[in-house]
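The form predicted on its own is given below as one chain in structure tokens.
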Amino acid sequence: MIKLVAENPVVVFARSGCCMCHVVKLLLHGHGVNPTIFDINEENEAAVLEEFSKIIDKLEEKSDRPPPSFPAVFVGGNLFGGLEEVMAAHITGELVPLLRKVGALWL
């Protein structure tokens, strides 16, 4: 998963059937972003949460950050946050410039 996050401009880890995950994906698609989606289910959820700690430690060098809940959105190789952070950035107008900066948007 570390490679997945590092090599893609936007990665969304989304739980199957989660309405908040659906909203994040719709918002990103609405902006023209085609994020890499990693679907989480009951069988792989514990393993994914364990991997999040490794990703955060390796890519962000922040060991004090708790594992994120779902959806977990990585932008430019770093954990951006969940639905609240994505929506806040959208409302304040910070989301589109960030997506352009990491190469997820060209216009």
The other form holds:
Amino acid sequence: MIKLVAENPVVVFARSGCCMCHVVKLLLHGHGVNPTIFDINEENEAAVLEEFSKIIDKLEEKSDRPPPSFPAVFVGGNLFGGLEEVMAAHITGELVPLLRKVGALWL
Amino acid sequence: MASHRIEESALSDFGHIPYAVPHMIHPPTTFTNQEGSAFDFGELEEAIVLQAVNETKQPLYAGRPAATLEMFPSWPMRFHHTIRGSSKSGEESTDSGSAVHTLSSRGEGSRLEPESPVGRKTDSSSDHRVIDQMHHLQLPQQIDMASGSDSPRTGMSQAQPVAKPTSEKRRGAGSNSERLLDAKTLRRLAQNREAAKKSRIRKKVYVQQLESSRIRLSQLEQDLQRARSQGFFVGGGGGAGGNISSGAAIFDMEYTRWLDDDHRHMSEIRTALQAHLSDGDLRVILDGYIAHYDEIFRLKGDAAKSDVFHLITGMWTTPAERCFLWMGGFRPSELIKMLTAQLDPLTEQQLMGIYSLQRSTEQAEEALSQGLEQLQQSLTDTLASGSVNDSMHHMAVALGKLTNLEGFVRQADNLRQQTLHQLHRVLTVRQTARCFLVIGEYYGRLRALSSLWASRPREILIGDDISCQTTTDLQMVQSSQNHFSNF
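Please give the other form, namely the form predicted in complex with the partner chain, since only the form predicted on its own has been shown so far.
Below, the chain from earlier opens the complete complex, with every other chain and molecule after it.
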């Protein structure tokens, strides 16, 4: 999974058919970003979440973040957060520079 | 009321011991008069006052005539006459005064004998009967009056021979200390007593209603829980004047308190702006206001867990606000649009900041709305499809999908919160303060609009009347717009 995440600038892990994930996709598309999206089936959810925790422990020290849930957005190999974080960054205007930095945006 | 019934049966048990009923009782409607309890503390105090003045050994007797007279205000004329006759004649010679008193009381006695203890016939047995009846009527009283009232009871049977000398003494004392005994004071005291009595009764009724409502509410909630667990789908949310869930009721209460806090914050910001405080001080106040908004979003988040429908249908807001409702609250982009008109002048950089904020909120709103639409579509599909056989399964699936509603309201509130924070970042301190005032004023007016609309005259007016009414509305709108121009 780490490989998957590292290879693509923006990766979204979403529950299949989840409408929240739809919102994340729309937001990112609105910026002209084409994220790599992984639809996770219900039975795989727990396993994937566990993978997330492993990645977080490896890459980051901070533990004050809320536990990862779906949809989960990885930007530049790091777990950026969920819909809330994406939207906050979108409003503050931090999202676009970040996307540009990781090479998700060409403009 | 069950409690009421219990008390009534207790009363019947104690019928022959009228004083053994110390606890508060709801005003019985069977009584001919509502203010039947003359044997309350006010009376006792007054009686003691009179005793101090009279220096008689039977203070309660002296107080009795006035007290008992006021017990039955349904016969005001006669009592006033008697009071005047007894007190104002303090100047007259005692003989003629007492004669008047005795005559009037005797005369009244013949008329009032069956109902009123004031009528003091020489027949002491009838006094007893009448007085017993009187005591029965005065049930809401304190136990310490029991001993105090016993003496007047026994005393009244001997009232006839005593009335003359005591009234004489009272009148004699009256000329010495008019300030305590003149009719005005007595009347005022009586009115105070009656007013206090009325308040006490009203309070009792109110508390009783509250208690019964509370019991009913908890019963309804229990029924609802039971019904839900049995798989019945209870319809009709808050619409048809129906039951409100406890989570919703709690939130409504907290929201009311938040609105009061909001007014306080508004005044604080307004005075701070007018006082031209330093930017540092103003910033502190603004941070407090931002925290105030953070708080309502937190409260809404909690409420969304227990009753998302209450939030998303806007039942917690006023009707006018509900008209503009977007995902359980205000639409951030609309707020920005409203503000830009009020916030001139802005620097180039600020204009850019506000404009980009407006655009990003619009994009976020669009994304959220589309997500919600997708949820609705999915829900429709679930509810529409499925045969009769596996309808329960489909219902379960639908319920699962509904849980996403909470997420949407949560994200919408998050968007609102981020918008306010970003505003604070883009604008200067003073501009932010003005901005918050505009926001507060705007929603205050929107809420007021709801009340005004609800209380508008509904009669069908013809011709001139209609135009007159429209003009007043216009004037109201114009005056409120002028108020806006303060900024």
